[in-house]
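A lone chain, given as structure tokens: the form predicted on its own.
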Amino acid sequence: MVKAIVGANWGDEGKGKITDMMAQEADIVIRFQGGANAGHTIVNDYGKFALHTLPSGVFYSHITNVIGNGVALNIPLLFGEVQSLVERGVPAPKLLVSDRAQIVMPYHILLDQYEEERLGGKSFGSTKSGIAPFYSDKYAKIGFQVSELFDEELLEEKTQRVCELKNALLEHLYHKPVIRREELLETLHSYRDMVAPYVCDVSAFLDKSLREGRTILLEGQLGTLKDPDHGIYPMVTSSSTLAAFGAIGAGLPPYEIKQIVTVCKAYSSAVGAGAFVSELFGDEAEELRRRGGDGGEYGATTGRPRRVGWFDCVASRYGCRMQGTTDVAFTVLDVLGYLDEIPVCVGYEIDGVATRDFPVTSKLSKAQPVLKTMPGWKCEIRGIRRYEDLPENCRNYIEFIEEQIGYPITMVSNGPGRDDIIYRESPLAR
């Protein structure tokens, strides 16, 4: 059975915790898209961790962790992450890397930085991890696939061609130092030596695993609104953030994906630029940011302060629909316990017209939030394990949001730890 864990919104919803939690009952966890440009924060018995490329199943000895073909693979960063886990007492994870995955090169990271500098105030808010240049090269068919590391003749020819192309950009557009072919070849040889013990035909491995009745978790990065087709383009990422892409980015038949757990925060947050209708500013935003998450709302990869706002029913309903949601995991609910009243964005007003439908980016920039205020519960809810034991106003908040988005909230996270979870029977469950 295949289950997907994906984000409903701008990313940062708490997918890492949900994957870590669901991995207890799984056999394989696979990253199927994105790269080291966003991180998953996980709190467990080993401590608090920010994972960037590794799947969130690495804390279990029974899990096989897989880097799928759809991932932007930064090889030294991946193995640096493995080393940092081992140094903190985590057993070395079982790891497989797809022979069809493509490699983030040092020049991708440089080009990302140079382009953001060149754009100045019109930049896309990149994390400067090389993601856009990487995917540009992948689809221009000049990227390096893991399997190609083992073909010396191909590497000799391809490095020559790539240097010619990249050096034209570096020299004439960015006015920066050029790439030396010998150094590029050396880098690729070092990558080959690092990754060689882990390379695998992942699609064949997953096919065999399904035939043996194994449970597979697809772990998504970011969320619906960062999808390059269905998100807030152009302030998006460069690979699809939708569960449907899991079939492509992992190498699975789409009909095998039986459960899609879409993660929503109990309030909204985002890193980077782009439309954010329910965003808060000033002291109100700073208070929510300071209390948010586990140690505050700051990006796991960049450390940048996240933008925060009230829960957005319009964006979340759309996000869940595009993911094909079967279950909603509702996270960081405990953070809101300090509020007397909790506004919720239930609609947008665009050019004087109210709507509950999420619009294209050009219209989104004109949208004003339509807010409904719910009474707060004014108490600590961490440690509660049964839904019926939550304060009445807290249950009312969950049920109101469930009614607004139209998808069943079956998991409620009320703390950062693996066990801070409440399972719930939803009247909307299919």
The other form holds:
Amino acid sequence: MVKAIVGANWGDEGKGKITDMMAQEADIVIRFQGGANAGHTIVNDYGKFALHTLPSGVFYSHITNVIGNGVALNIPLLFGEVQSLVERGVPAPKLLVSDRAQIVMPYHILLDQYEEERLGGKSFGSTKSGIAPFYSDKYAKIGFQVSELFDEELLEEKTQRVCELKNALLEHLYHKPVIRREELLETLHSYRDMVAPYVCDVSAFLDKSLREGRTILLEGQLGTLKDPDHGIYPMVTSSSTLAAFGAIGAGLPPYEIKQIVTVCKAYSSAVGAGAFVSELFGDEAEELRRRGGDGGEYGATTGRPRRVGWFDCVASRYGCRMQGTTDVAFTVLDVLGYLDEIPVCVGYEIDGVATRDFPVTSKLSKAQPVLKTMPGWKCEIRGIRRYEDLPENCRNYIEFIEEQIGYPITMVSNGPGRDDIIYRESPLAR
Ligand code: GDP
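Form predicted in complex with ligand GDP structure, per the form predicted on its own context:
Following is the full complex, with the preceding chain placed first.
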């Protein structure tokens, strides 16, 4: 059985925590898209960790962690992350890397930086991890697949081709130092040596695992609104963030994905540029940012302050629909306990017309939030384990949002820890 854990919004919804929690009863956790450009924060018995490349199953010895073919694989970062876990007392995780995954090259990271510099104020707010240049090269068919590291003749020929192309850009567009082919070859050899023990035909492994009745978790990165097709293009990431892409980025039959857990945070946050209709500013924003997440809303990869705002029903209903949600995990609800009243964005007004449908980007930038205010519950809800024990106003908030988004909230997360979870029977459950 395959279950996907994905985000409804801009990312940072708490997918890492939900994956770590669901991994208790799974066998395999697989990353199927994205790279080291976003982070998952996980709090467990070993401490607090920010993972960028490793799947969130690495804290369990019973889990096989897989880097799927859809991932932008930064090899030195991957192994640096493994090493930092081991240094902090976590047993070395079981790890497999798809022979079809492609490799983030040092020049992808440089080109990402140079392009952001060149664009100046018009930049896309990239994390400069090389993700956009990496996926551009993948689809331009000049990327390096892990399997190719083991074909010396191919490497000789391809590095030649890549240097010609990249050096023209580096020299004439960016006026930066060029790539030396011998150095590039050496780098690729060192990558080959690092990754060799982990390389695997992942789709064959998953096929066998499914036949043996194993449970596989697909771990998404970012959220629906960062999807290149269905998100807020062009302020999006460069690989699909949707559960459907899990089938492609892991190498699984699409009909095997039986459960799609879409993670929605109880308020909104976003990193990087782009329209954010329910965004808060000033002191109200600062207070939510400071209290938010687990130790404040600051990016796990960049440390940048996240933009914060009220829960957005329009964006989240759309976010859940595009994921094909079977379950909503509603997270970070404990943070809102300080508020007397909690506004919720229930609609957008665009050129004087009210709508509940999420618009295309050109219209989104004109949208004004239509807010409805809910009473707060003014107390600490961490530690509560049964839904009935939540304060009435808190349950009303959850149920109001469930009705607005139209997908069943079956899990409520009221703290960063693995056990901070309340399971709930939803009237909307299928
Ligand atoms: P991801 O990228 O979707 O995995 O999300 P992040 O890890 O970037 O951000 C989620 C943050 O919220 C992390 O710091 C988590 O430890 C924290 N977190 C997750 N669930 C909860 C929760 O229910 N309550 C609180 N207070 N923090 C949470």
